[in-house]
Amino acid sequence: MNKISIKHLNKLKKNNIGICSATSYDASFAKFLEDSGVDIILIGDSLGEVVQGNKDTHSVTMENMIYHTMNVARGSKKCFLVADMPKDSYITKGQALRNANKLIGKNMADMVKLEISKEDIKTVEYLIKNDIPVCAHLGIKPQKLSSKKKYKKIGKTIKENNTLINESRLIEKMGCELLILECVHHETANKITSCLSIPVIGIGSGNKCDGQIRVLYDLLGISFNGVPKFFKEHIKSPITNTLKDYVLKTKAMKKCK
């Protein structure tokens, strides 16, 4: 069983084969995703919402990310693992490097992901110069938003379109090896995917990116805070049906005696 590498992901892009990504936070689901053929597992700070039950990702700590990354790494030996850098974990270059080193390496993730704004450019350059593989996150940035009411498609206007394309080219030039686009208008996402040589993974950004990523709990229809509007039509809930069947059979057991 060969470990999936960034070289393999680049080959999938080149050959126009979709890259499948999903989040995981523990060993059991990581193994399940690997056995199902998923290419990339993201240990996402979305755990703040779907695991911890918080309203956003802001309270997720480095300790949380280290713990869940270790669990996922135990469960998956083949998938390419990307770990989120949580909010306020990369305010300075030195802090970013110390924290990134805690998430990657032996028995941990292969890459870290940062929600990148203008003020983070120097930090990203510093990480890459210090041999830290980086996945950039553009579009909607949950760590920057105080309310989900502020979620909206990015890239609809000419200005937003041009800004996103320029930012994408810049992060590739800096040496980022993956890009995630969240809630980017599909036409803008298409342009970015076409003009970059690195794989572009979309979430709520249309179906023309090199791959897609989903929060696992959204896929299963069991997310604590509900499922994103753009995804509701795809929900199937085998877990819900299995548990309901278990409950009904258990409650009927005594009646059979």
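Worth saying up front: this structure is predicted, and the values here are computed from it rather than measured. What we label the rigid core is the largest C-alpha set whose atoms superpose within 1.5 Å from one form to the other. Positions refer to the first chain, counted from 1. What changes on going to the form predicted together with ligand KIV:
When two forms of a protein are overlaid on their rigid core, residues whose CA moves 2 Å or more are considered shifted, and residue 244 is one of them between the two forms.
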Given for the second form:
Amino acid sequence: MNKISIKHLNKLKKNNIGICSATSYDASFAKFLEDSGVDIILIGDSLGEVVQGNKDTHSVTMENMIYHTMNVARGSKKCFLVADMPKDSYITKGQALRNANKLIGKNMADMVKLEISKEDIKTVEYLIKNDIPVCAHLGIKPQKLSSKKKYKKIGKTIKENNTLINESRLIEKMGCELLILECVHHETANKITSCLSIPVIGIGSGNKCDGQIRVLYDLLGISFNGVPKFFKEHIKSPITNTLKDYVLKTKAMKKCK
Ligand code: KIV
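Next, give the form predicted together with ligand KIV, keeping in mind that what was shown is the form predicted alone.
Now the full complex is given, and it begins with the chain already shown.
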């Protein structure tokens, strides 16, 4: 069983085979994802919401990311691992490189992900120049939003469409090897997918990207704050039945007197 590489992901894009990705924050779920055939595991800063129970991702620290990346790397030896750089961990070039190096390497992640805005361009160039593999996150950037109420599809207007296409071309030119598009209008996402040679992975961005990514707890229907609006695969979690059954059986057990 070979470790999935960026070369393999590029081949999937070229051969028009969907790239499947989901988040994980621990070893047990990482193993489940790997055994199910998932290609990429993202150790996402969504852990701030679904694991820590916060209203957004903003309070996630580098220490949190290192801890969860180590756990996931223990559970999956085969999947391609991408670790999020949390908010405020890449303000300066030097800080970004120091922090990226803590997440990348043997028994850690294969790539780091950054929510890239104009002010981050020089930092991303610096990381790539220093051999850090980078996944760009464009579209909705949760680290940059003050409230979830500000979540909306991006790319509906011609101006937004053009900006997103130009940003995507730029991040590919800079050397980013993977792109995640969050909540991008499907037509814009389709154009970006066809004009870029790196794999484009979508969430809430239609179904014609090179692959899809989901927050695992949304897929399982167990997210602490509920699932996002675009989420169509919503299921009622089987965990509730298992736990209710356990409680009922335990309550009915005869006590030893
Ligand atoms: O943190 C995360 O889980 C993410 C996905 C929503 C792409 O960035």
